[in-house]
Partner chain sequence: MQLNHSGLRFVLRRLLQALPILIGIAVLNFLLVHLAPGDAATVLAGESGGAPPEYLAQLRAQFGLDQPMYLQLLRYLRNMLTLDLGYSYRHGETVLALILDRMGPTLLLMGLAFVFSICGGVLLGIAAATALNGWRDRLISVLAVVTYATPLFWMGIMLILVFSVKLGWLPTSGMEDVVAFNTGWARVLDIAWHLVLPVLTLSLFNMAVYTRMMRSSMLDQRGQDYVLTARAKGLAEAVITRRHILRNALLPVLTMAGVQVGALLGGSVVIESVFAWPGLGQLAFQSLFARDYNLLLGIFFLSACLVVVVNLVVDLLYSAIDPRMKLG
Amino acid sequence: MPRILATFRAVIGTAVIASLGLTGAAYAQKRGGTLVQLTSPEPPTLASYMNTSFAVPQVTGKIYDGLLEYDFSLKPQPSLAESFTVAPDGKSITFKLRHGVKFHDGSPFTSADVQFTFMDVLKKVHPRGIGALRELEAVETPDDYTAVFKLSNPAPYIVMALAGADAPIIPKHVFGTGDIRNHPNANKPIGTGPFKLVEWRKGEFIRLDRNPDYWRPGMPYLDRVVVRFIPDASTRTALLEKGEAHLAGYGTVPFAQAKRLAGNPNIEVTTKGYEMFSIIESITFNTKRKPFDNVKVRQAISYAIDRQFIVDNVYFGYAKAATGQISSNFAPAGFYTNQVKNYAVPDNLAIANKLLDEAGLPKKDNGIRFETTLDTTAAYGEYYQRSAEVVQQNLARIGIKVNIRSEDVATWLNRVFTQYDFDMTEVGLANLADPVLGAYRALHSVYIKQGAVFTNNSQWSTPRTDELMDAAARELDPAKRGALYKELQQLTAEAAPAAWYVETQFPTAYSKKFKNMITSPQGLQGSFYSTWLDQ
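Output the structure for the chain only; the required form is predicted alone.
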């Protein structure tokens, strides 16, 4: 992706000062109004520093700021850091912090908060921090407004992971005492963002009010953001059509109804705002359980899944067939290849049946080879349940009886990522702005860590694939990086720790009365400081 390459070239190698001008310059905005956002499922927590479930930052992204934010070309923009400098050897990054910023409780933001956030919180408990920050050895604070990241090796991808939604800066004086994993302020977030938490009525809504002391002068424009949780998809769509709700995305708008909403003159439907996500949906296998410890079984299932049927009939075209854990959005950067084992072949079922026979799993008199369970959670959208049903039907054709077990988010997360108590499960992982940030957590052995959600729950790894990812993370030459990723994709497609089936292209629907709604590649996870109501 040239945009990423351009960014990397701008920050790697020689000392380069990223002179970052303030974004969101004022124009014809109006003050006031309440935005009603629909989010499904309800976030299980507001501790975005340790939970990456995509419903969480749809709320906390408006409460917490990060050091940086990003434009649609994925170029870093200022936020709590006004600029950054990368050392010539790539082993330190110096951030100059904004003066005069206050947390919601009135306390000043300083470099001590940056040091605490990264070293004591994100590096230890953030699911992606385990890998993304592993080269971060220390954060030095020579003064209140300078933070210096000291790295054990060059890690150019770090500057692509510093937005408030992913790396929220939290106050040391609040979170610095007590157990961060069970902190009493986990659901009482105190950030520096444009909106402050006022009330969370479980099962109904979260109310965020305007932060009158926000550091961007005159912003935010809205008085309030109310995030509502409506279980029924048809009701959510009806609320949007009636104008009683104004915004929904991430599958909260059913794919089947998105095209109809696009015909409503009062509603805009867009697929923008997901450029930093590139979500890959997969069936991941518990490779520590029989028969999924056998690569032939995993390959057979990969052959049997009809990806294009899912694209056409579950996602209604808002997706494309996937080939692996790295998104095709990285093709322009040279990080993606489709030259991998192809499971979408005409004789796929014959191959799948042959593999299962070779695995010692012949069909019995009733036509069934073995029975298994596919875990899912429909809370993220009905497309999860429907995809599971398609996979159930697909696998029945090769003699595998699949029982679908659908649970609430908290139970499913605990079963899949803490207890590892599953055979197969649906998992959607964002690729984010770099493979190091998004894809590694599904494939690298350092991410086999019970309790870390949305990580390597298949528990699969090899020394060679770990070696390839480690080398690519430190490689500054994009071409050499691309070659490493090509081999990685070929090896993982062959090993099939997961059956990757689609790259999701979510639709977001919003009322045209609201302006500046989707202003960044993080879309609904953005802070909405420049959103305004034209009333």
Given for the second form:
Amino acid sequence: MPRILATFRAVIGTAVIASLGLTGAAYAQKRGGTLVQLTSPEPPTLASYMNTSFAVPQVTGKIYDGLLEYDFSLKPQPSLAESFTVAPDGKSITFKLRHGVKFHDGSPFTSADVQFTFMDVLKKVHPRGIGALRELEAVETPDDYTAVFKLSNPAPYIVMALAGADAPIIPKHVFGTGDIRNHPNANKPIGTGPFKLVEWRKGEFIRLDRNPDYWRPGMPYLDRVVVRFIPDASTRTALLEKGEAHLAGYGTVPFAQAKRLAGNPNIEVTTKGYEMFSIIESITFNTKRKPFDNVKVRQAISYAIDRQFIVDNVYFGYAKAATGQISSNFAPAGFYTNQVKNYAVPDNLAIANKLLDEAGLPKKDNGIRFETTLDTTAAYGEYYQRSAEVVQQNLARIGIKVNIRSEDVATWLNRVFTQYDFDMTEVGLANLADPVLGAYRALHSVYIKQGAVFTNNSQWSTPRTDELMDAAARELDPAKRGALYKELQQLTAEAAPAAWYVETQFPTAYSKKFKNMITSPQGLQGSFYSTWLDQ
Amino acid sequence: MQLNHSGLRFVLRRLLQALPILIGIAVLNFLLVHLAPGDAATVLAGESGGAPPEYLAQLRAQFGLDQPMYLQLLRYLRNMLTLDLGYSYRHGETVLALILDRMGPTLLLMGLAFVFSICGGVLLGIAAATALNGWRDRLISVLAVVTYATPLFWMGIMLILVFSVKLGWLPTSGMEDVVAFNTGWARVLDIAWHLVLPVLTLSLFNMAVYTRMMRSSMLDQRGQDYVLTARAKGLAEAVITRRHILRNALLPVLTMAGVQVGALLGGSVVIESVFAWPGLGQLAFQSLFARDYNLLLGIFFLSACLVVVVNLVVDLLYSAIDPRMKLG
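Show the other one: the form predicted together with its partner chain, since we just had the form predicted alone.
The next block holds the full complex; its first chain is the one shown before.
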């Protein structure tokens, strides 16, 4: 039996005990209360099995359970699956399902629902599932409470992608009839989660009430969760300050205002709850265009960018300097290393100038080496524009004149990922729960696909890095995987297909009246079954 | 005004004349909207944080985006003729249902702001003109210039900060208290309470326009010969103002109001964003950035219809205020 399996068993064992302990101590938690949560924009749909826009799971994470959930060090914990075992060859995973779980319509949850969810829905229509479940060949159901994943190759990352927010378990008897892409129940979700949908008044709010038949005894504690959509950032802050709303995160609270809210005695601001999200912001280069096909130019730019300045002045401290495409949140798992080429050295500008001279781009009489365009979009928040302005100033110091071009999201996506019509652009990629799920698409040659957004738009790859990523995807031993990732990070830092500048640490602001608000690495996308109001 | 035989014929003829204009607008909108790069499938994939090409191709086929543009346009026009505004794949609902859902709040907001700004503007204009160069006139004129020059969104945020956050008198946003789930009269009152700040914000800009217009229009009319005649007849100043000057001075304000309806719609996009008002403006804004073509075109089309109808009403009002004007 591989070591990884033993570790998982031990972890699950302790988790079961821990959750029993939690129930035992439930006398302290009070029941009742309404939580008002803010999102922006409004979720376009509640069909989280086919739309992963970040606002969607903030609602559906409370309605749909997954097979597993995760603790802050990204270790799997039981949820609808009480335990799982990975076969020694890594090609099958057996899930033991919880007994006595009911969907919101009263029907029982069985392995048939798991089979249907993965094979007929997530593998076919889930934007990330299509990729993440590529190795999943079949789900066998020997009995009602056992589901066996059959894989064509070992895929240890699959058990990292089974939370309710990412892989919601949906009832076969409801969603199994009719076209899943256009299902009448898309916006009338029926899950097993702690809260049920009562009403969605478009443009105003979504109301979720407690599920009285929830399988965790005595939970959830809250009577109701109301999700409101407030488009204007200043208004959102005003609502939180006034106590009309209690919770907001994921860039819904701008970095500058988070700092101000943190000074409010009634409001807690935390950066916890993004460990399974881990956005890395980068300037990616079009390596098929001159002069960015030259590694020296890319390195020079990486040297010139003042990461700490961006952290302090654009993100107001809600970020940290990045070293590569793999997030430091993977350090506990052993997948992250900072032993890579260091661009934040004191004589960075001298080195950058030297590299550009060597690349045959001398300073002309006006002090400019060359002129280029930095593409960005205003859609994700003001900080993209601000970062671009910092980069513009940084690069001016080494003689590169940068013009910033800011476009709306559809135009920008089309330019950068479909037309590849750019020199440099800002791209933020989530690492998600595993490097296979998040980082590969930026670095692997199979992801050089025109039209597929948020993929390898720098169009850079080498046979060796592809090989490293392929091997790591199938490697069951975490230590061996870690070694592969270390080499990958060193090679990519050297080649600099992108200048990674920060790891975003989003602030979540919430009312201190509420306890146990952020209890999972998925933060606002978690299910909130243990959240309670101290009235 | 009586809607007699000729009045009815006038209305019918105007509506008929509007038909080709509306079709033209629909075609123009379609072409303009499709000129923008990127499509709904890309945006959906982008929002999802990326998706494989299979997923995108699937979406495009589902949305009908894989067909040539002229076929899409023809299908759109054919649907329009049967009053079918199409389906929003993003929302998973028909465009008509989505729009009707949002129409109420927007009409409520716009209607109140429309009435409030005209009444307020006319009254303030009169107040200023009848106290020419006095402190009242100066105060009103300065206020009008300030509100005219203040951006809508900033005004809204400041009002929220003062009246909601600092003083706590009024709610910050939304159309009603979504935690209370009021019903009946309690709900009506609650909505009225939530209307105060957005209506005020949306009205102030137009009110400034009407105030200035009414003032100058009053001053202009006061120098006309018919006023001299009236005065020579020995009519009291108040009567002259009320019965003669006012009627004539109102007409340019009314014309302006008809033209401003379109601007009011634009303003409501901003106001709805600031106050999280669940109306059409927000929906239009979102659908533009999401390249939700069907929905966006539907909203544009209904806005065009609204402008046509309001201008028709203004023309009818014209003949009511000044019976010398004939409909025709």
